[in-house]
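For reference, the chain that follows is the form predicted alone, supplied as structure tokens.
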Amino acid sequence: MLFLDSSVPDEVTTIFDWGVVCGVTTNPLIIARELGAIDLETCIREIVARSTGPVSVELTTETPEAMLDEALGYHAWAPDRICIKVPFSEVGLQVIHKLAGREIATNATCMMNFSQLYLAALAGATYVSLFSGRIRDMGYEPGPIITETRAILDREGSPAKIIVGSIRHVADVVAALQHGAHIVTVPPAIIRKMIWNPRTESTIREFNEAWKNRSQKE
């Protein structure tokens, strides 16, 4: 299963007519990189129309009282598709399991190890989001978190699906979906590479190139 990890709702548009994905995450980093000083929930409120599926917000707050007011808010805008995007820590764990207590979907993001990944499950994240691409910066491969996490996770019977994200190459989105990854949250630069290939292209060009000489000679 694939989310769309951007805040475009341009791209959120495009892509999701492709049917390939079904759901979207933002972070504040992309929002503030790519979009500026446009209102959040104007942001926000444009990707839910767009799309379809749990669509991720990240907290931004640091304190328990502040993050849970955020996340109602948030939750407020679509109440049916928001799903609260939390950092993971000791206070973030905290606000997962009131959330969770109050039935609101959230995603336990920034993980990079099984132990992280673990927890926010317990506490009762929704998804619990490991970064492949943060955690090769640090010099191991995140394939053996996510089958060890996945494995435990079936074994115990808990409802929730591993994100993988921080994806950068095709590779990565291939790797995680192989070592058992619920679902991977994929950049539009990476999934407009996975429909790429020389052969396909020269292949349907040689195809259209035979009909067309087909035709002239009747």
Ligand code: E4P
Contents of the next structure:
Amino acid sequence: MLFLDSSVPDEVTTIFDWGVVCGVTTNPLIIARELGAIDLETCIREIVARSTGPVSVELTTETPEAMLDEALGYHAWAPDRICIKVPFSEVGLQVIHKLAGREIATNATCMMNFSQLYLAALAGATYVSLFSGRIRDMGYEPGPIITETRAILDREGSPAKIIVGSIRHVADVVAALQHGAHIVTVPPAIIRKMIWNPRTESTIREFNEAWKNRSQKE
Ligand code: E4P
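For comparison with the form predicted alone, kindly provide the form predicted together with ligand E4P.
What follows is the whole complex; the chain from before opens it.
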């Protein structure tokens, strides 16, 4: 399955119309980069209205009390749709566990290895997010981590779903799915690269030209 990694409302509309994504992930960096100093509530309500499935909204506070308050505020915007993105840490685990106790969906984020994913799943995270591109920046491969995590979550009957994010190339999407990711969250530019192929374009052009120039056969 694919989620859309974007906060741009028009991209959300366009790409959901293709029927290929079933959730949205945002983060403070994406929102700041794509939309600047917008009003977060307006932006997230707009994304919810233009999409289906979970919409991940990330916490930006850092103490357990402030994070819980912030999470409950976001959750109230669309209780069935908002998934609270919780940066992974000791405090993050506490917040994930508390939100799970209230049946509020969470996406444990910014994770780089198996131990983090496993602990987040044990704490009750709905989704556990591994950052493919940032892992490769550090010089190791995300593939084996995805395979190992998937095997152990399956063996223990964990309901947590692995999301692979920080996608930089089409090959990252393919590799994540082949290694066992439940979901890959993909930026719009990479989804467009998954569509485009010069041989497909030239084949369609060839077919349509032939149709336009067809002649009467007796
Ligand atoms: C995933 O949920 C994150 O929003 C995102 O993929 C982070 O990726 P980056 O490494 O491009 O910041």
